Amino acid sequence: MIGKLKELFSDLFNSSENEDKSIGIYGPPNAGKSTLANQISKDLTGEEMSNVSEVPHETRTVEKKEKASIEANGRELEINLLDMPGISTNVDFKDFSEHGIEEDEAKGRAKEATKGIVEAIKYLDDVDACLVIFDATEDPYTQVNVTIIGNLEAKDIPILVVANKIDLEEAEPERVRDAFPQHPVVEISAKEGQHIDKLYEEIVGRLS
């Protein structure tokens, strides 16, 4: 009976240690979440996950991509990575008529990127650890940057920050350090591949 009992907690203990981790990339709109996505999704499964546009808002609802595989250091993860729209704080049609777009399609746009900021919000209570992407050329330390960072730490959801646009010559990582001290902080450029496996040490150490 003693040894039935020992399996079954062996087995429920490994089970744990063997599901997939769900990974949401969150961050504010065109700070290269679209991108960064992407690029994780071609180095492990060969296949892009997601669009890529300058016109903000141009994720709007919640891209997956199950079961890929990260190895680093000698150590394997199987993760779901779950690309969210952009968090802001207010979406304005004229965000989108600015590049052209027709203001009936702006007006639609707009709702659904409201939608996709509500919809990324509520998987905050799926996803195991985020990767929390700014662009290392603005400032960093903004109401919307500082709310998502506010939520995920209040709902204790492991961060990583990542730094993104190093290869562009104005990019100042350092100002995302010194804007959140209390995370590790990974520099990359999701656009060039810069510090990719950097960033993947990063992933399977922590959550592997």
Second form
Amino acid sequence: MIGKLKELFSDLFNSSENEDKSIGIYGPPNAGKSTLANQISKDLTGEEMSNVSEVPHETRTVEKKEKASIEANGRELEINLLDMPGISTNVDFKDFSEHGIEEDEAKGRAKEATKGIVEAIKYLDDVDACLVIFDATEDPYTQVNVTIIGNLEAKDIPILVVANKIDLEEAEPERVRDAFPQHPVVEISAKEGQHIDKLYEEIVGRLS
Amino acid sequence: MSDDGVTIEFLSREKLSENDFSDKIETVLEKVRNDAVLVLEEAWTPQEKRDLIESSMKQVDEDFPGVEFMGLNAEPSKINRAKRMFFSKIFNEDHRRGLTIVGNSRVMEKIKEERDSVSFLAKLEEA
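If the one shown is the form predicted alone, what is the structure of the form predicted in complex with its partner chain?
Then the entire complex follows, led off by the chain already shown.
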């Protein structure tokens, strides 16, 4: 399957002279973006790329695994895998305090988080394809999520929706399907590595 | 937020059409920072909602954590988007039919959204 994934990226970018392409991982805070980014990065490069935490907005800048080297069809490709800060409409430093973080540090984190959200929003113009990941235990039909999907659709950027955390008993991935019926949805557990092969199969089948 | 409760302000489509979108966002954020909840008689596009998120993030500080917003007539499908573009060209601003609700996130909570209905709880006390 890893071979197929590499072939996918090869097919995606073969027609372009610019081989340095970007795959963005978008979604709300704590959806599992960094866990998934680490899984893909490990598969492609053998290395993780992001810190993972239960604290919201752990990823506060765009984390990049740049120029991940992929050899396929007799040529070498380079891609940039982009783990985006979670996009939300509000960042309250008090939410960090609830996780045991001191007030001064919480205020600093909140400031960084707002900058990260702006950075992630600006990248909506620059990515070449997107994985949009949702926590399957949460209601996915929010204005923020609709806004992210709508902006990607407006630019005809290929989207694969990922319903994450299906290892949890309260997961309801069908809500993700109902919220975004216009896009393919893959159900995974990035943490447990569950159905990651299916994710790669969908990428190959839908985006190539 | 006043001592008596939350101010909910309704802005008509005609009033909203007086300003360009960047001025509109500035006005909205100014009112929302003062804890008003605004009900706008128009739908916003995904690009405009993106601009709202970006602009509000730039204003976040210790006293203002950001916004919550809801929209009726949020249409994610390509078919509906194409319809809106069509009607927009034929009937000018008709694609703006709908509602957008914006408020301070410390005021609005327990938001419930469906495709054809939205609701929220306005908090009456300071967090």
